[in-house]
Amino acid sequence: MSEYDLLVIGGGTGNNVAAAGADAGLDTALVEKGKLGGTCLNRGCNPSKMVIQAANAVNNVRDAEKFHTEATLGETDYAAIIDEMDEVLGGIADGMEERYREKENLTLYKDHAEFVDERTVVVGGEEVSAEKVVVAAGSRPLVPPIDGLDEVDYMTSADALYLREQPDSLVILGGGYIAVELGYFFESMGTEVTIVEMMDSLVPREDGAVSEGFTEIAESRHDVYTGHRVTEVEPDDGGVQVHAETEDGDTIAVGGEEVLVALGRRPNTDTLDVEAAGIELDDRGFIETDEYLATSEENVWALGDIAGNQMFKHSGDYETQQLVETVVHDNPTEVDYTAMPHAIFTEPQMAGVGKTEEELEEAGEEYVVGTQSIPGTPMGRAKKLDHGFVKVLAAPDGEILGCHMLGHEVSTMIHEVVVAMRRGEDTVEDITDTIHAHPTLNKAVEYAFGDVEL
């Protein structure tokens, strides 16, 4: 057996707090079977952020007659945007291991890891055990059973976005940020997307001026099912097609060259055999966790996705930042999600933090609300924006209970309302009070909190 200080189970998020370690002078094993750098580096926000680029640098060709310029889009090479993608951020990852392989203090295991007791694990036939552990192993997609879709090939986010040929139609299962992500950028690159959503609207955890204005942008620009579960999957042709049908029992049937499965993620604790440590889990499969980021067993703490108390890569990054207090350094150091922002880069992109409207109204909370739309504002009109709203959500002495955006650059605007929210003394008056540059979309902002009546 190999025993370490500090064993980290998970080389994404998780691969900074092993660094950490190290640094610090802990003997610190890595564990890590895939690519260093998790899914999102390798399969997630990086990744696809780096396709939308392209997908938005095609739009603006196509939007420049609004600016009274002629432009002709020609040939777009599908596949080397996909090969510059993977060629940039598998370097990265290459790189990191490389480093890693040299750090002082460190070892990296590029296997799967199994536990067999609360702080050991078999790792290539090998035990591995630490007085400290962490685990970090993220989560996959979640491919749910479907009747038919093992008979057809069909795509998860990691292997649509490594997908070399472009296909000429595409049925996306889902309307979630993944499904809405892919859609556009498929779409922009000129496949035919039909998005399948079993709620009411696309984007369903968004504040609902969001998601119901985004679904209607969306329906301009794909065929849209939403209120329709997917009942079977079937190959068709070379292609395969989607069953589904309403609560009222009224059924469809769409075609397409492939199909991607874009209905969540699940945690990898299955693949641990945590249950051999004891850790306990939710309902759902993800650890449990106290405001240390402790589990259930003494010595193993958990972060990231596979806990599910944030599933953001900056909240990782957050617990990541907490948990190197607690865990390298012995300073037990809380977490506190307070104010924690989200962005989905489509466009107009979407942003939120803090509660939405539906959650207030649930929770029987008094408030007020304020909107702007950023057409409507200088810097909009100059862009020629089509669409896009700030939406505030205050308590009726001024506290910011929530804000949510639809828009253009909405992800950077979203900012300096996380900063007032996070600061938790700030309020609606501090935001109209704070001289914004003008004419930046950041003045839909101000306006919108000026619309705000206490």
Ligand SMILES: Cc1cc2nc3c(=O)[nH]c(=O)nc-3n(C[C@H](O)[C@H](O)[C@H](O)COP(=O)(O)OP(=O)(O)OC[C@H]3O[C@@H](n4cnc5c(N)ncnc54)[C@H](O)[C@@H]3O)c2cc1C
The other form holds:
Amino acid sequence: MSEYDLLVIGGGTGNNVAAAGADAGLDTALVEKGKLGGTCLNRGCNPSKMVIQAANAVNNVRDAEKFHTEATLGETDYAAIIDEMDEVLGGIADGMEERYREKENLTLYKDHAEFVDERTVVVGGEEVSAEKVVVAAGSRPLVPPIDGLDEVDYMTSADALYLREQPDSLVILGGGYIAVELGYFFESMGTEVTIVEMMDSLVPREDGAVSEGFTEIAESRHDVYTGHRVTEVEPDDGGVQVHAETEDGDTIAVGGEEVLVALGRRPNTDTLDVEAAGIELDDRGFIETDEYLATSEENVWALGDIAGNQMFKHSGDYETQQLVETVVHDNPTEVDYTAMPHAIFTEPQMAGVGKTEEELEEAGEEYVVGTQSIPGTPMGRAKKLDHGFVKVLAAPDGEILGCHMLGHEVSTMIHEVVVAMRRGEDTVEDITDTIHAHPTLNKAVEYAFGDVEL
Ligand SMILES: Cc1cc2nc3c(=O)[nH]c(=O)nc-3n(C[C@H](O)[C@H](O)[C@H](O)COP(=O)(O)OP(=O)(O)OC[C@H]3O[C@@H](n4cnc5c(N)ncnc54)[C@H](O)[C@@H]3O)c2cc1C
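Can I have the other form now, the form predicted in complex with this ligand, not the form predicted alone?
Okay, now the whole complex, with that chain kicking things off.
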């Protein structure tokens, strides 16, 4: 048995905990069965945002006409987009592995791990244990038991991002953020996209104004079936036929060359056999953690997707910072998820922080609303934007409760509101009192906050 001071399972976000441990002089083991960098670098945020930039480039050519410029969209070398992305990101993952193999105090195990007790795992036949264990083994696509799905060659997001041949048509099961980002990419490239979503709108977790606004935009670009639950999938003439039905029993059948399952993600607690360690899980299989990210077992912590607290790369990175203090520097540090933002990188983008109007209504909280159209601002006009708004939710005393945006570059625009909410003491007036450079897109944020009647 090999014994260490610190064992980190999962080289996604977790790799930073291992590096910090090694830098602090702890004899550290890092276990990763795949590429270092995990989901975000290899099959999540990074590849999806790289291919989306290619989609944006294509759409900019299409939009040139708006600016009285004749531009003809030539051939897009689809395979080259994917090859380049693979090469760039693969290079980063390989470089990271090289550095970690040479890093002092760090032993890298490139194999699958399974728990045998609370602080011991078996990796490639070898037992590895440590005084302190951090579980950062992430999540994977959820593939529910839909009739016939096993009989077709379906893709998950990881496969779709590395598809070397562009499909003529694609049916996407699910309408969450991964589905709409990939839908935007493929439809921009010229693939005929159909999205089937069970809820009444796409991105149903967003504030209602954002999800309804985005659904309308998506419907104008490709086929969208909301309020339809997928019941069966079957092979069809070299492709796939998807059957779905409404609550009232109305049925549809849509066909495509490829089918992408984007119905959520599940934690890797089962494949890591976390239960063998006696670590408590919630009813969806995520590891239960407290405010220090401690699990039910002493000296075992969990972070990132497997703990299911937020499931973003930036929340995992934040948890890493806190956990390095707690675990590496013996300085117990709580996590505080106040003002955790998120963004969806379609065009137009979506971004949000704080509560949605629906959440405030459900909680019976009093609130006032301020809104501003983005195309109605000088920069929105100059850019000839067709869509977009900023929506502010505030308490009657001016406390900022939430802010939700749909529009060009809102993933960047949201951050002034994130800073204000994170400080906890800033109010609507602090945003309206702030001088915003004219005519930035963020003027829309200032005007939306100015629209709040206190
Ligand atoms: C298509 C897509 C787009 C996304 N876009 C965004 C975005 O724009 N912004 C954002 O914030 N988030 C985004 N995310 C989510 C983000 O990628 C994740 O929240 C984040 O990467 C989770 O980090 P993690 O460290 O918890 O898990 P991971 O990065 O998945 O790391 C876990 C690692 O553990 C390894 N592992 C698992 N089990 C074992 C085992 N038994 N033995 C050894 N190793 C094991 C895995 O191989 C993996 O490398 C996206 C996700 C997807 C799928």
